[in-house]
Amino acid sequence: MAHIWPIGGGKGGSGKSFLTSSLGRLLAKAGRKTLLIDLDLGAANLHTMVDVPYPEKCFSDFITKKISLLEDTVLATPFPNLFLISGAHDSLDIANLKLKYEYIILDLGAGTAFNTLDFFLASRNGIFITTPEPTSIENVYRLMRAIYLRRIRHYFSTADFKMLEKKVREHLGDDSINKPENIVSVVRKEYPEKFALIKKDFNSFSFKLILNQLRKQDNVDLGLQICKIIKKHLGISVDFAGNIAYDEHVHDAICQRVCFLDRYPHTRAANDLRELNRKMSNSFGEQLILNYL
């Protein structure tokens, strides 16, 4: 059994690395064995972040058969209890993993791919990361929007997904369409079963929200006015979970190739990451999310 947190952001530079190495290394300093696995396909970078500066393996080694078990890609990192499997150009399914750990964390890639959207909803518990900056904001509305629509479509086979969209551009428009604000009141009116498994389902999912390098002169309430907003507009909950402190000794620590929590633990950046670990630990701790044995 394991507990999986997927952590997604809606472009590079959000800090998804530096958020799943350091939540994996409080994890495992706590006595958890934790899995890492960088999802950042073709651009995978988590390696550097746990102090792995060359895998000797890694997700290609299993996809072309140069290794026949996918447990064998795991690789030890220099902390007790925290492993990692590192990323490469190739996709997996995640629900065929056979992994037994107490928390696996997945850093995924940034955008809205498919791949990207079906690892994040493997879980129950996604991590969504943003940074203060309108773009970044914007980008991470993007995704949460583009995981919302690749749900709904769940429900619907091609071509009765077809047929909804056709209804969508009927009532409300052409530009309608990428509203799921708008699919979602066509769906309530015409398929009003499906209404109901869509809304039962969304509301078992247990999504955070994290705001990455906030500075002085930045709003403390962003994250929770975009929760609202999020609310408002795509009817999906999000808790904020909290904000951490810009700090440029975040990018020293990166660059020296050590772990920021270890170089620099008195800081307010590693005082608001054991804070996030711990209150995400409390939340999701106890929920069983797939079962892997």
Ligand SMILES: Nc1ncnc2c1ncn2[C@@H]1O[C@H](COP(=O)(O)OP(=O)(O)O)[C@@H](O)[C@H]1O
Given for the second form:
Amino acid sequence: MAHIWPIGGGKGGSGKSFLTSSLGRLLAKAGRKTLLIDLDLGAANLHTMVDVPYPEKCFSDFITKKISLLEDTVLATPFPNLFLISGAHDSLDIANLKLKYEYIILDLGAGTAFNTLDFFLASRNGIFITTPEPTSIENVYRLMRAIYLRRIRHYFSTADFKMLEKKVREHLGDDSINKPENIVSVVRKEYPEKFALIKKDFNSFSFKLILNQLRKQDNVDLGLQICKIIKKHLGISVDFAGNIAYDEHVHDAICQRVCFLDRYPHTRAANDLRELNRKMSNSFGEQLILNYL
Ligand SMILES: Nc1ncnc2c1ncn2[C@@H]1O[C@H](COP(=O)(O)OP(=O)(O)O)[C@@H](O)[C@H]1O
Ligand SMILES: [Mg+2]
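Let's compare: the form predicted on its own is above, so bring in the form predicted in complex with this ligand.
Expanding to the full complex; the earlier chain stays at the top.
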């Protein structure tokens, strides 16, 4: 069975594709058969970061029945063990692919569309990424909140959820409905047995947060502070996994359409990525021996 790592960040440009391609490259280099899936329909560009200049087939070919087997939409990359599905969307059935790969990394779209939330919840090991900019942090917070609500929704029938929303409005006012903490407080009071299940469910998730594009003047502890705020306001635990330095070479590698880690392995950002990959592989239950250059 594959480990699935969904990568989400509320905002475009936070580095989801860069992180997906980099982790994929490191896992593949360590001998793990890894599949990257580009689920960012609006801006599918993951292929350029793994040296695939033009994807000659994509997920749409499966939808339009040009390709009959899902497996046949998988593209090889120039790197051993690293594979890609380009331009996938909500009808993708990951379960079908789970047996064939050790790792599947999902490059999710920006925003909080239901299919993005569902893909994020397809695994216990979701990774959030943001830059230190307040706009990006706000969007990642919004994404976490939406994921949280989506999961709570899962425990109620449509009729029961409507009833719950009505109760939240009655207790806490019309504006209160968008805040999961309000919903949770009503669930706790009115549906204690469901509350226990939801709490248990969230405790089994192992969410991670990565701060990308950290410049020298930025606060290195910002990630920890964000996690504390999330714990306080949403009641969910997100572990701060680490920072990735801002590095001009990332831009250079993308412009040259080559993999950053191969072109610029001796940079600070490359070190950060290797460190993160090591940490994540360990905490997600596998010891990897990484001999990357
Ligand atoms: N660590 C970094 N240092 C410098 N620039 C970066 C870094 N990470 C990402 N970028 C820049 O941000 C842009 C957006 O990254 P990308 O991974 O495409 O974001 P997303 O997939 O979240 O929309 C990239 O084109 C790159 O120029
Ligand atoms: Mg992207």
